[in-house]
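What follows is a single chain, given as structure tokens, in the form predicted alone.
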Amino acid sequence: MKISTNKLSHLQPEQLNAWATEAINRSKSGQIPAYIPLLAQADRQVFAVQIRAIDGQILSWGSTAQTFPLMSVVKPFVLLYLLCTLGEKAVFDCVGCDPSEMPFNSLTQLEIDQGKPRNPMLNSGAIALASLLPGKNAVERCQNLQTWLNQQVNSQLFVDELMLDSVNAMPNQNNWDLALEMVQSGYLQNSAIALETYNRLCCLSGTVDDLAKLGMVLVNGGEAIAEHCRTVKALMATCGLYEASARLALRVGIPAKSGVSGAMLSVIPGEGAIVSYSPPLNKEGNSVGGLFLLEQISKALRLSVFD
């Protein structure tokens, strides 16, 4: 029998239920969301979590059927399909490729950098790359990304109208002080629709197996794209985690994107990703308990890639 050298193929299910349970418990320090309201009702002690291994080992634990919005997870495959559809110069055109030591809704950074988003990863990224989306309006604008993400690997990525309405209830002043700078700047046209193709955006869900699915597009995409996926993947180690990035690469290693939902997609080049969903967050905006499990993975396999 071939033994398969993958690390994460050699994570035990009881190593996973009892980092799992502790990531439960440091979840009890962090704070849900409250400027969506129902985002606000989500279940503090409800924690998923998918391993999918590159020999195709897949290791679950937890509630893996809840669904639940990608909010800011969806930003790395905004990024991946503009890459493929428009290239690397009308994306970076956009958007600068720096982190920030901001947080990821700082209209000061946007003024500092003189209305250029600096980073694909942040609200003011993700805004102006949703309106270089196709598509007549917000809706053929999300429904194209969804269709081919789901193309992608068979998931069932859809847009949770009732999230969404929660997300346009109560409209998010900050996103809007970004847009205007940037149309002010020039680097964004149309400040509505671009707004309103990013709520819709946000609002794409799916459940932990979806999003490692996806995960493992950036992990083992073919010739034609691994350029675009490097580009991603070095995206999110560097902004992914917000003004904690540069910690969190000190401390696991790891490129990986959170979301205010509590999802967390993690990718480890030549191994395969690990996508949780717990959601109380710290005062990054980041997802406690995935943050808690993914470092206690990452540092009994020695899954940094600066190992």
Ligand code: GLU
Second form
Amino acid sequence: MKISTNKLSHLQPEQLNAWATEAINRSKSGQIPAYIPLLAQADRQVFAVQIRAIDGQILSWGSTAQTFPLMSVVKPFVLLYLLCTLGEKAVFDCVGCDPSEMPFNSLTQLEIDQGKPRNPMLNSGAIALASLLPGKNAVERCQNLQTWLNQQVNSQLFVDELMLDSVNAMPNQNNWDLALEMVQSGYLQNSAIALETYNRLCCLSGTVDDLAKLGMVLVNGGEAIAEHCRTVKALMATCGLYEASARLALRVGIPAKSGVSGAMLSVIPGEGAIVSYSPPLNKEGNSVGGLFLLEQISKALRLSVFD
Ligand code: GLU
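Follow the form predicted alone with the form predicted together with the named molecule, if you could.
Time for the whole complex; same chain goes first.
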């Protein structure tokens, strides 16, 4: 029998079961954010994970049929799409590529940077990039990204309209303030359409299977987009978990992106993708259970990119 050299495919179901059970236990210390009413109703106990190895092995655990909104986990894919369609110059004329020590929605950070979003993983950066998507309105722009992504890997991403209604029911003043600051500084033309697009993008939803398939694009998307995938992974590693990114580079050493829904995508170059969904968050807005699980897997299999 040929033994795979793919470290990720050596993970045993019993081991995953033990860690996932402990992750649910630890997630009790987390909070579910209240600012999106429907998100606030999420089941605290729900947990789903899928691990996809580059050699084709797939290991799943928990509520794998559960769909959830990507929220900020969509940001790496907005970035990838725009790098592939508009190129690096257009993207980085609009957003920076440096990490931030401030929270994901910080207006102070944007003001310090004279209205240029510090990186594409922050709300400011994603709102600015939403304005670059092709399409005459928010629906078309989001649809273009959705179609492109689903065609890449045969995933079933869809816009959760009920979640979108819930997002729109409580207008996010903070995101408006970010958009207005960018309009004033000339980094954004039309704040209304950018925010409407951004909100729709955040409501793109799917299962851990959909998200893991998409994560594999970043791992082995092919020669034609390899350079852009490298850029996205580097930005996930330095900025993906917001102000916790540097700490996570030491503890985990894997490019990752979290979302306020409790979704988390991690991509391990040359190895595969790990996706988890567990709603309770820590104070930095990252999934408590997802982070715990990722750290265990990374340490046990020596997956840190710095190993
Ligand atoms: N829609 C959310 C917001 O803009 C997404 C943030 C997140 O997932 O971290 O606040």
